[in-house]
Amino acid sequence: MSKGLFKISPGFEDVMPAEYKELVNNGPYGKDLGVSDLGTFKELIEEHPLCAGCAEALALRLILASLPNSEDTVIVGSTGCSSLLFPQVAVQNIHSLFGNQNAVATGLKRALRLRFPDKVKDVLVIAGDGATVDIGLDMVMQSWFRRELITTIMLDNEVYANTGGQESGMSPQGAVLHMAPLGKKFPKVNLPEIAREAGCAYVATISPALPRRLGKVVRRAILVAREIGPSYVQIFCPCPTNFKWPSAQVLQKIRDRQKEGIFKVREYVSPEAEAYLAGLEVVKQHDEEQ
């Protein structure tokens, strides 16, 4: 995709919406910006239709601010809360059938590599726990087995949030939800460990309560998926509506769970990915010194 697509054609400057003009003039396209730069540029999303206090919405905002190549990124989503938001995102995105996101992303990535062999085209999957660990698990794992060069990000809100509150594979054992009144009887699926064993070169768990670290994790995952192998990021963002938390307390609830050891920040980097990332840091440092 050419960055010229985001430029306004001559003669139309006066009639384009102010929001669009601001995005063209002050957006992050082609700039090396990240989470620490938030507030200094026009964001790729600034409003959303999700519930008040939704940590998933904050996570998506941070993900979008962390993209190393937003003008040449395609996000593949699936049915879930996040799918309500993507029509308002200023990044090319595709909505797939529930659970099909990694299969769609695989075909897209392969097609882009054939069509643009000399350009970097990042393909990113962003989906909820239902699409990733329940209904879509087969296609997610098959993409990892085949070492597809895509990044998978799961928004782990621990419930089927927008369909009434059924338990998901990521709901914690004992969780009582709107449509699981007796409490979940089985433990939460350990998908990070499964991802590592299935062949992901980079695996991390993080939460939006750690914004800069989340930004670093997302960038590293995308960079590894360009050259080394598939990557997986699990973002812990429990649903305040279904867990009946006051919207203003969601981030504190996440921090409390981290202190209690219920949620742990983890990162696995394969030796090959570690060497690759170290090489990129050396190049970046050299460029900054020139």
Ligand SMILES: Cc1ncc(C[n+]2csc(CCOP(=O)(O)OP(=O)(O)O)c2C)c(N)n1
Given for the second form:
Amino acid sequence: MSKGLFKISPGFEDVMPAEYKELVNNGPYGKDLGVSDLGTFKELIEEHPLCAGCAEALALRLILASLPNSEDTVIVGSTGCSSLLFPQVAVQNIHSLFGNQNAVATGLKRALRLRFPDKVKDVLVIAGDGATVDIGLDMVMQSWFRRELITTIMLDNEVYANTGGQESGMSPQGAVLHMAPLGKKFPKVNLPEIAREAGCAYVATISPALPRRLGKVVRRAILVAREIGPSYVQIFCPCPTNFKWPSAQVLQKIRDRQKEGIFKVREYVSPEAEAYLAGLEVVKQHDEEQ
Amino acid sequence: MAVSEYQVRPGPEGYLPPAAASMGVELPERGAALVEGRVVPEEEAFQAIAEKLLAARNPVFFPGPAVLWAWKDGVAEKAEAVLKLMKAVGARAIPMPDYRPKYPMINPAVEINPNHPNLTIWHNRIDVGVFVGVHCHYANVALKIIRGGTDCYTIALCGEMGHEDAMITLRDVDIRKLERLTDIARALAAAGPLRTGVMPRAGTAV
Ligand SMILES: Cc1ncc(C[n+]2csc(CCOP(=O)(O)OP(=O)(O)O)c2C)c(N)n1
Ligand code: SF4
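Since the one above is the form predicted on its own, can you give the form predicted together with the ligand too?
After this comes the whole thing, all chains and molecules, with the earlier chain placed first.
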């Protein structure tokens, strides 16, 4: 996609809906904006149908605000709550079959590199924990083994939320859910560790309770995937609807879990990725501002 | 070429109208066009389009992304030609800026969406609708939904091979063809008013 796509043909400006005019005049395309600039530009997400207080929705809003190259980014999603939100997002996105997201992203990234060898095209997978760690784990890991230059972001809401509350690989041990009444018998899958072992050059865990760090992490993950290797970000965003928390308390619950040490913010950067990031002036500048 | 008996007339043709292609309607060859499922010479279609638009109570163009956004060289010029044609026939535009399935957030007063174009047509009481700059797969979906649930007379000004599910389809529409259509419409308008009830309202039995 070129920035020209965001120029309205002369003569049609008047008939365009207000949200598009706002995106053209005040959107983030082609600008170096981040989480700390929220409120000063037209965001890439319109109103959406997710539950009030959904931490996944907040995480997505922050991810979108942190894209270093929104006009040339393609997001590959999978079935789940987030897929209800993607139609309201003003970034190219593909809805893939549940679990296939990393295979689709792999093909897409390879095709984009052949078609646009001189352009930076970021391919981002954003999918739920069920799609990433359970049904799609094969495709996810194959993309890491093969060092595909894509960023995988898991929205870890600790449940299959969109289908009414089955336990997922990321549900905590003991979790009693609508469709897991006996409680989960196994601990959370340690996917960050697996990602590192499987060849990711950058791995991080973060939550929307730390918005600026989330922005930084997403940015770094995308930049590393441009040149060095696959990257993985796991965003802890538990589902208030399935865990039956009042929507206003979600962020506090996340903070509590962090205090208890159940959720930890972590970052792994391979030496090669470290050197690469250190060499990027934009990253340094941005990090200082955060 | 097989000649189909099937006519592509304004609906409502039920919840799921058959795709015209499945009823034997074939896309026109270069230089030809389709009027209600029949292959005709392009000139005949130019005339029919101009007449339909000038006789319409509420003619509306639905410019799609390929003409609304100046995404490559030549698009702004094509957009200008579309605007001239709209002016010549006294039509207004309701844009289709992208194809996000915005239901139920769509505001049918300000935009049209291929996933539920009928809402915009009902809301605005559109009797003749023109698709231009809409990517073919989305035009196909929208045209079928319109025929299924409304009596809107649809015209496709297609940059590619055309659309069987529009009542009139022109193919390979470029600036030259838009200008030709504008000239015909201007000449017809100058010859006398059509929008006086001389033509039957779209969708009513002739
Ligand atoms: C191939 C396939 N298998 C199963 C489903 C049913 N399905 C829809 S959403 C969903 C759960 C999604 O859970 P997760 O990936 O954790 O996302 P969340 O809804 O929690 O955000 C499932 C199993 C499907 N749509 N397609
Ligand atoms: S069910 Fe949970 S994850 Fe899904 S939208 Fe509602 S709060 Fe968000």
